[in-house]
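We begin with a single chain expressed as structure tokens, specifically the form predicted on its own.
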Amino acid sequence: MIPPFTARNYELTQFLNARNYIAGEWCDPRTSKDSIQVINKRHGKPMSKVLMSGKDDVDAAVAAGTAAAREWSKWPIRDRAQVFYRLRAALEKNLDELAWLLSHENGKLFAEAKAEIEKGIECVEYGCSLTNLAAGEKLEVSRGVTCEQVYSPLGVVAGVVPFNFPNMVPLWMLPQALVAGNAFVLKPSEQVPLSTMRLAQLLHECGLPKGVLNIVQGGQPVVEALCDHPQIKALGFVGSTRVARAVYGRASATGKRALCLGGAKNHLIVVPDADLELTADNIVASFVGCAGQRCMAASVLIAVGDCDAIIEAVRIRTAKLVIGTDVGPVTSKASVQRITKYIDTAQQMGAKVIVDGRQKQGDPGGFWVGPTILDHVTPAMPASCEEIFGPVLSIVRVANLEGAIEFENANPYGNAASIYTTSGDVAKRVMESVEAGMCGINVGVPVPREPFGFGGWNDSAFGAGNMTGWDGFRFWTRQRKVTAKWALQKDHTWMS
């Protein structure tokens, strides 16, 4: 049993070690004796450790899932959904506890962690609605002949989820995949394996049968084993573009379907007619939230023409933020070094640092980079085109809207883009032209709410469709078409 997390503040609190969950039992890896520490990012000290697994553990998880799926898939879809109705209530009841655990292992502020749990609850709600949405279609296509489409489970499926949203991203996948009748093998990030353990415990308490959900802790060997396993029929992945591309290629080579979401370089376009107060507040929230460690965070502000007043308002608001209170830590010492290098390089290449977070420090020992704004960034600077994944905003100045759209579309990613304007015509032109799958008008983090699906374009996504919403359900199922003739009429058609 995984007990509740006891902390209700940011003080360093220990938790139990992260283990595998196979066939409804918590267990150690079968052969590997390796482990790594789970570090509290705010304090830079261990709060747990994760026992690293390998191929043998994946084989055991798939075997457990295969056995469980035989019975689970026979449950009526409404009965399967009832587990998630109960999970929704459990998530709400334990909201603060789950948010504090997430905050301690990931580093998010408590309010940010709580918002993540609440978004996960929204995903669970969509899973509950599938009992009505997945009714299928039926039509009399000829005299006495009907065609019907139903959605059938694939069997055993798998998901690999990232460090930055350890509770929400699993809930992008689990409700659709499990309500559909599949068994699931989940590989959490080895940096944040604890939230998924509590989630599994809650699902068990909500009546999910043993073996329907299995968790295998580990790193690259586990991911490769999931890609290669012949009995895993579909694999979802969320992480960096480099790894997403590799996972998509390896998983697809085995004949399984794969949907792999990668990185991003999101652009906020601002024009002089934008509302100053709304725009400034929104831009700061977009690039600073979750310490910039989210694939929907703004990283480039494209200023069209004279936007100095808006830029100054953004600078003032950013400079007032208190690190540790308004901004959480980043994920590791290596992250601090990487983010700082982008800032140093941009400054050396001529960018102006108008807010400098390089020397900011929160709790001693933690991994801290304060919010930073770089002005007069050029396309030649790595900060303008590479994913930084930290609280850094690069400002690129262009003469006109066409230049802004050209700059946005030149980047290889296609995750998110937003426009700040009070002009409907300007907004329409941008929405019709930018190369991004998720777009915003006066919204800096244009995450689609359920039932609209989450997914980008270009190098931000590999595979067809979206990870959430109706696309997500279709990804975890296969369509069975049934054509039936019961009326033995005498006339003939081509279907006779």
The other form holds:
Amino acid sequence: MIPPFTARNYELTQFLNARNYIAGEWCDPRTSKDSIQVINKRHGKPMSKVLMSGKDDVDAAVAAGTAAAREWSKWPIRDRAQVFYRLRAALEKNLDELAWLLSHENGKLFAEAKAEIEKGIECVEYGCSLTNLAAGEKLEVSRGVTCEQVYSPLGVVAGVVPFNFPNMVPLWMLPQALVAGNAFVLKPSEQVPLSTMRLAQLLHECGLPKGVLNIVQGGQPVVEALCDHPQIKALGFVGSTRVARAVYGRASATGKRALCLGGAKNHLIVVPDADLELTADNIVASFVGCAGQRCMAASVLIAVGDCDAIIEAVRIRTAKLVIGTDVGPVTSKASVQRITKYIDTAQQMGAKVIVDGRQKQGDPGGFWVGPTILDHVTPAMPASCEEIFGPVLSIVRVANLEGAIEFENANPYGNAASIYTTSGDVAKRVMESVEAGMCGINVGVPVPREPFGFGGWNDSAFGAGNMTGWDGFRFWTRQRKVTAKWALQKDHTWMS
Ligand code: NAD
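Same protein, different condition: the form predicted on its own was shown, now please give the form predicted in complex with ligand NAD.
What follows is the whole complex; the chain from before opens it.
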């Protein structure tokens, strides 16, 4: 049993070591020699440890899933969904405890952690609604002949998730995959393995049968074993583009279906007619929220023409933010170094640092970079085109809307793009032209709310469709078509 987390403030608090969850039992890896520490990012000190699993553990988890799926897939969908109705209640009841655990292992502020779990609850609600949405279609296709489509589970499926949303991203996958009747093997990020353990514990308490959800803790060897395993029929991945591309290739090579979401470089286009207050508030919230470690975070502000008043409002708001209170730490010392290097390089290449977070410090030992704004960034600077994944906003200035669209389109990523304007015509032109799967009009973090599916384009996603919503349900199921004729007909066609 994984007990509740006890901290109710940001003070360093220890938690259990990360464990695997196989066939309903908490266990340690079979043959692991390696371990890594789970670091509290605010203090830079260990709060737990992960023993890294290997192929043996994946094999055991798949065997448990295979056995469990036989019974689970026979449960009526309404009964499977009941587990998620109870999970919804459990997440709400334990919201504060789960948010504190998430905040401690990931570093995000308590309010941000709470918002993450609330978004996870929305995903659970979508899973519950499948009892109504997932009715198969049926049609008389020829006289006396009906054709019916039913959604069947695949068997054992798997998910690999990143460090930045340890609670929500698993909930992008589990409700649809499990309500559909599959068994699941989940590999959390080794940097933040603890929230998923509490999630699994709650699912157990909500009546999920043993073996339907299995967790294997670890890194690359576990992911590769999941990709290669012949009995895993589908693999969902969320993480960086480099790994998403490799995982997609390896998983697809074994014939399994794969959907792998990758990194991002999100652009906010601002034109001079934009509403100053709304735009400035929104831009700051988008690039600073979760310390910029969101795949939907604003990264580049493309200012069209004279937007100086809006840029000044963004600068003033950003400069007032208090590190540790308004902005959390980033995920590691290596992240601090990487983010700082992007700022240093842009400055050396001629960008103006109008808000400088490089020397900002929160609690001693933590991984801190304050919000930073770089103005007059040019396409030659790495900050303009590479994913920084920290609280850094690069401002690129262009003469007209065409220049803004051209700049956005030149980037290989395709997760999010937004336009700030009061002109419907400008908004329409941008929405028709940008190369991004999730777009905003006066919205800085254009995450599609349920039931709309989450997924990017181009180098931000490998595989077809979206991870959430109806596409998610289709991804985790196969469609069986049943054609039936019960009586001989006088009229004959080619098929009756
Ligand atoms: P990451 O790619 O380093 O890790 C993601 C997962 O892959 C982890 O579980 C990790 O253990 C595993 N992994 C790491 N290296 C691997 C390798 N070589 N082979 C196989 N598996 C490997 O990503 P991260 O640093 O945890 O998360 C941040 C990244 O995720 C950012 O790029 C961010 O944009 C992206 N992200 C994308 C979305 C989206 O929906 N598109 C959502 C959240 C995060």
